[in-house]
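Encoded as structure tokens, the following chain is the form predicted on its own, with no partner shown.
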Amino acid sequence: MIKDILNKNEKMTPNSKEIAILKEHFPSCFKSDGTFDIEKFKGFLSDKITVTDEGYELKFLGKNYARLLASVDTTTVITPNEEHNSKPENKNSENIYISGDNLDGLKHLLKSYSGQIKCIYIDPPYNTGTDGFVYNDNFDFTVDSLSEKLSISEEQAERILDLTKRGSASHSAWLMFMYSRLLLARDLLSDDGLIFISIDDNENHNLKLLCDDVFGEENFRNQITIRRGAKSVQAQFETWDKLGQSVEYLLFYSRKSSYRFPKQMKPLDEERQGSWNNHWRGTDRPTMRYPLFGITPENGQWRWGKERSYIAIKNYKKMINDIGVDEKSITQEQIDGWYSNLDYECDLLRLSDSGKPEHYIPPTDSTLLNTSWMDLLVGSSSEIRRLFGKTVFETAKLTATLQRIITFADKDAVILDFFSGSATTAHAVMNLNAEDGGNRKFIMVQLPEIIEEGKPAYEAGYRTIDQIGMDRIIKAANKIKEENPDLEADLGFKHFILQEPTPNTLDKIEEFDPDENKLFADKTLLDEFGKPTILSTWLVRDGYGLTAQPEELDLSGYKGYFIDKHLYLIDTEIPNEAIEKIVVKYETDGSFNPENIVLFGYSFTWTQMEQLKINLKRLKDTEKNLNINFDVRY
């Protein structure tokens, strides 16, 4: 388990992904020493794409860095909070409330729900100098080990490690953190996938670069741009060095650069709604009225394209010559007494002021939506504040802009938030579900950040963010319940603790030899760690996700836990009974068909596990014609 992926991540190198593709689709460009032919792989390429020597990138101290921390794997294990889990609103939910590191949850994640997300939101902090953010981690490489993984001098090296060390604000470690994080998070995305991310000027020229180069600028979709509230502009002014800023942005990229939304529609506000009597959509603004004489699509400024416009124009000239009248003369009332008779849809009319007829929008309660959110805040203490009763989280988003941004993926969407804060993004979901019946199901990630003294939230209760989270969830659910008592919907979450190994465990983990300890088994390992946490993590590991529910098996006193082709093994001290039943189990129940047999280490002993093998070899003769792999894990 753990001591299988530090082996592994003593191997890994920032490219490892990438040259394991390309040995596994391009083995030829590979030489006999290991070295990769750019030649003949330009040769591959050279009918299907121009490769060109010009380059332009984003380029920053520890870009290398980052991406070698999205290439190891991560040492934490899943410990689900059995307490909350087993109530009955969260049994059967299939909504994830992970506390922990979301480099570590993205990496869980990626196990289980790699090309499954529809949709990320993140906030991540804005590293204004005000936010709280400074660049740690607790990778323990030394300069040596960084110098010859990254192929960089030992001076470079100690300069990132230096910045990874003492904490930095910097650009270069603002970018570092998030580069290895929208790795990660773009492999999680389906092929219609969608992200946002919020952020401010601080960085988003640096956090567009970014993304660029992550998710590739074909892939980029628009920069939206929503109202800061007036209090939070007001005290940007109050410095007196630069001008209050009014908006932040949302980027928005897509998996795909062939990927489509679909229509999205916003509400006008009350007073630009109205009737065809009363209220003409679009009188406010001239450029979306067209008088109608002498104007071509070819001389005229057009509202719609060449043939819509033409079709309007013949439209025109038959209303015209229905109603008997001359063009100059025609009247308002006419005109909507020609188009009241008619039983097919066409492009409207209405007199200008100076009685030329123009082409208008017709009136509706919506518009079309663009890049200006500006009819929604940044955030909304004041919605906290009604559901808490008090401030306890001053930075959340308005939910109402976390449902908009939800509803472009499908209702059947699942919605990720590794940055989720107060989990804002959850309480969008669970609300719109309610209003659409959707089945949208939601994935938190929050590092269980400390709550100084004296702050709201401490002296409300909380000690970690956290915990606002989960208490905003509940309540947001009971909320939403309360309005909707017949609602049938998935309004609990099952909570999941990522924890890193003891020092005390690892050591144990080091010092424990599989050679050496043929004869003992060690229980104190299976303790330390006990058997939720290392059934959940495995689970996860092998791409079964989080809210998967095993079945337990009986065997002879000895509990197996089974799921489609795994069958876990994790107790100590199995009885050749045991054994026996396994067996049988395969030869008797047509639906027990495991290929592979997974086994805690050091649970087992060396005579164990060949009982095991020797005696589930004889499925290969049977007529399930079983080979049994045995998955033995340390």
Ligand SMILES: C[S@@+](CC[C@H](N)C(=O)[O-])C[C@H]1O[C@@H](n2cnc3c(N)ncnc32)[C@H](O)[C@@H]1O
Given for the second form:
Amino acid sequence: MIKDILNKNEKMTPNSKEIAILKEHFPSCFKSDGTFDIEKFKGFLSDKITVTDEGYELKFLGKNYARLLASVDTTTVITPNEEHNSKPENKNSENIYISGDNLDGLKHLLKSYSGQIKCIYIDPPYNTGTDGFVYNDNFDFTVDSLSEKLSISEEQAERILDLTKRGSASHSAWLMFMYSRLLLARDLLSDDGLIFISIDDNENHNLKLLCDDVFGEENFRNQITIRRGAKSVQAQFETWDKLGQSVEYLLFYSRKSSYRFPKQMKPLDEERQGSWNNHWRGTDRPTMRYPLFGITPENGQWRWGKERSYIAIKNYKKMINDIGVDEKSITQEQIDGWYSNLDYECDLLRLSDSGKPEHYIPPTDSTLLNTSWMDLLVGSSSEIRRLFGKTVFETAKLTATLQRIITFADKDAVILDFFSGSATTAHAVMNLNAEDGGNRKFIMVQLPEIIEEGKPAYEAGYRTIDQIGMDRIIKAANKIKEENPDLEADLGFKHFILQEPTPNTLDKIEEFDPDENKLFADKTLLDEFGKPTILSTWLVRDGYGLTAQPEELDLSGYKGYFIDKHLYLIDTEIPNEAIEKIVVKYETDGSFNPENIVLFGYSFTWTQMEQLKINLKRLKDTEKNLNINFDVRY
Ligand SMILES: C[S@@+](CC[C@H](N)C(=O)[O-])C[C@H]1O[C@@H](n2cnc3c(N)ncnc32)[C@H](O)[C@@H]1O
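Target state, the form predicted in complex with this ligand; input state, the form predicted on its own:
Expanding to the full complex; the earlier chain stays at the top.
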């Protein structure tokens, strides 16, 4: 299973995927010697698309390298945390927590969830210089192999490798880190999928161009502004070289430009509320909705411009018409009802009995959602303190912010956060489901980043950040259960750990030659990986996802694992009776038709494999006429 991947990876180039797509859809553009006829390709585009050679794009050192990293497959395996996953609250949960590097996590996820994720939120390191971001990786490309794969000079390859090994926090290093991950994330999004990315001034400009590149400029929706807490604003005044940075941003992209978002309201900004209170409502007349402007359009001294005022009068007339009542008998409730059913905001003006214009102020303290989310704070350590008793995580976002983001997607959406930190996103998903009866699921990916000794989290007993994230979910779930004792919602999660095979395992894999090992199976590799790991990794690879539960078959004492189109045989020493039992099951059980039999290659001798193949060939001539595909994985 790793051997196949290592072999495939050797042939990977940064554009392997794109070339495969071109070959599939434009075979006539490829000549027999493999060369690509660009002029012919342009012919396919010319009448609908204007080909531009503007040459405007974001370039950075290692851009192609990042594409290569996105194309090579992960050599990690997925180990389920069996103890955690078998607890009653987690056993049937469809929420997922992955401990591991998100580059590997995303690659595994793509095998099962490609095009299925409705909403991604990420809060990556901002590269502030003090947030600990440094890029380095453990891909061991040599200068030669890299210069060949990327078609670059040896000198350029050396510069890239220097960047990836030295531990760099340059703009190029940060972009390289983000680019490979965003390329993978894009393919996870469904057609109506959305992605929100938190960022601040340090990399905002670069991230915007990078996202235009990855998601397409036409899919950019908005840059949302969120208020920073007083502490982080004040921190800037220590150096007096900049104004206090009081906001940060959420970049918002959709997978397709046809996306239209649902109507959402937000509380009025403090500033705006203040001005309305002061000018129009007044503390002694809190419900007054028709403040007098005092001046008529005719004398030209409107508070608004004439055009806006006339549109507002037109809107008012439209309302009268829509409601279908005489203006004199219209009630406040009718106006409020009409207004709250609008999916846009508009001004309404009418002339009062005395001829003065009156302006309608909506009855609620909310307004249609726009890009100013100043009613929300970026982050909050108090939420964490309330749950944990101390600040075990310092850069947690506010649950309310995440809840607002998540409401852009449907109530049964899968929400992914692959820089999960303290798992605020998972908390928000559970909160929201409890609030509105939704059935959203979450997938969290978090690096098991080591916590330094002496930090409050360390003192509290946590050694890696994923431990904090998982504990947050458990604590939040308990709180939700306490507050909603009758709630029936998925408040558990399944936990998986991504593991790189040990050097010892890799050596064994490398040394193993299937042709030489015809007579004896190698039991040690099964022991090194463990059956649950092999099974979980394969289920994901074959598209069944992380929460699939295959049926365990008892084949005369030998265990097989069956799900839909696959039968997995992993254990060593398959007896002839088990093979016979499989054939009989195919013949007699109408619901048993797996088209693929997958073998853990190391566990089978040549004779056993032949035995299986010969026996299963019999099925070709039966009623089911099955042509079974043998997939021997190493
Ligand atoms: C700014 S924090 C996210 C905070 C989170 N939004 C919250 O509310 O708690 C970024 C997180 O990404 C994690 N991280 C950094 N690189 C990663 C990687 N390659 N894979 C997975 N997680 C990573 C860090 O450990 C850190 O916890």
